[in-house]
Amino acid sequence: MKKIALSGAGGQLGSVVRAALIARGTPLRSAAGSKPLVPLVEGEDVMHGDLRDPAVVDRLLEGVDVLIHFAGTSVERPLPEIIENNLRGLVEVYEGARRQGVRRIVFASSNHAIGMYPVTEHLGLGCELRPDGFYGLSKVWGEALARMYWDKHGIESICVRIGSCLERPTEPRHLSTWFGHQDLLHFLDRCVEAKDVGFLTIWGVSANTRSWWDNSGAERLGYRPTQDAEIYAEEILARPNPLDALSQRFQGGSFVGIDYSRDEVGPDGAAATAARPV
């Protein structure tokens, strides 16, 4: 059985994945940042530390076949923080994978790498990248880094552009972007077990009726999602939309309005008012 490492194990998604893999008896090493993890079972392999430190990375990856990399800043933040956590940290992770002979990395990219597309566009995996902020920009950079390490060093990578990964959708945007937990775990199973993936980019999304993203190509990995946000549509659409007019126009949702300075007229003739910097 393959040994798996999980970074970001204390985060929202990491906590879900960690609990599920431990419950299955999967050989797993879980890592958090500055705060130690409380073992879920006796003898669980847990650690914590700064992934910018090569010694910490080596501890995480020693004897590992596949890394699920969920660590890093996951919201829009000032550029210096993004650079340290999402760029510097990722380089150290891939360098550690070279040293330790890790064969495959699952890299948590994001829909915010394409967030400036309008919701009227249907995107394939080969679409031009259009990040909606520094966080999304870091994911564009991360995908390119993963590509380089495959081309130059033979480290396989699966970049998953995660949509809205929640137990259930709660707002209209999620009808297009929802990535259900059941589908997430199925996706990760395929990432671990699939043979000879090389470099892949896949939408991290369920089989939503209203999806903005064409996941043709995911068949190579064997990812076949079964969840659909549409079963929640009537309930969700009966409630007010929490997003403002600008956020409803773009696939990145609320991230788009952060430090947005354009004043323009939208498709419906209404002004898209610039959001104040935060």
Ligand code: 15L
Given for the second form:
Amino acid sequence: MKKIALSGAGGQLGSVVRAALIARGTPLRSAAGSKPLVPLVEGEDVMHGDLRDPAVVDRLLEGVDVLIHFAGTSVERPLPEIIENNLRGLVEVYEGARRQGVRRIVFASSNHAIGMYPVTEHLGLGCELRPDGFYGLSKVWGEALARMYWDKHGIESICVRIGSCLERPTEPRHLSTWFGHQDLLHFLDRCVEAKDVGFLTIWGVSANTRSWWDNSGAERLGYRPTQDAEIYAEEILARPNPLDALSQRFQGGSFVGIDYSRDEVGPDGAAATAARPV
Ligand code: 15L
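I would like to compare: after the form predicted alone, may I see the structure of the form predicted together with the named molecule?
Once more the chain from above appears, this time first in line as the rest of the complex follows.
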């Protein structure tokens, strides 16, 4: 069986994946940032540390076949933090993969790499990237970095543009962006098992009736989602939409309104003056 390393194991997605892989008996090494993980089972292979430190990265990746890389800042934050965690940290991880001979990395990209598209547009995998902030911009950079390490060093990457990975959708936007946990786990299985993926970008999204994203072109991964947010639509649409008018216009939702300074009136007549600080 392949040995998997999981960074960001203490985070929202990492916790779900870690527990599921352990329950299945997958050989796993889980890493958290500054806070040590409490082992879920006796003898669990856990560690923690700062991934900007090559020694920490070497410890994480030694003897590993595939890294699931969920670590990093996962929301909009001031630029210096994004640069340290998502740019510098990612370079250290890929350099560590070179040193340790890790052949494949699953890179958690995000829908915020394309968040400035209006919700009326449907996107294929080759769409132009339109990040909705510094966080989304770091994912654009991460995807390009992953591409470079495949082209120059033969390290395979699957860049997954994750939508909204939640146990269940809770608001109208999620009817398009939801990535159910069952689909996430099936997706990661494919990332480990699929042969010869090379470099691949794919939407991390369930089979939502109202999806904005089309995964055509990524068939070689063998990802076949079965969850659909639509079963929650009636209940969700009966409640008020928590997003403001600006956030409802764009695929990136509430991230768009952070430090937004255009003052034109949008197609729905809503003045785009909802700028919030980071
Ligand atoms: C993300 O990239 C974030 O990490 C997560 O917290 C959600 O905001 C998600 O996108 C989303 O867009 O719903």
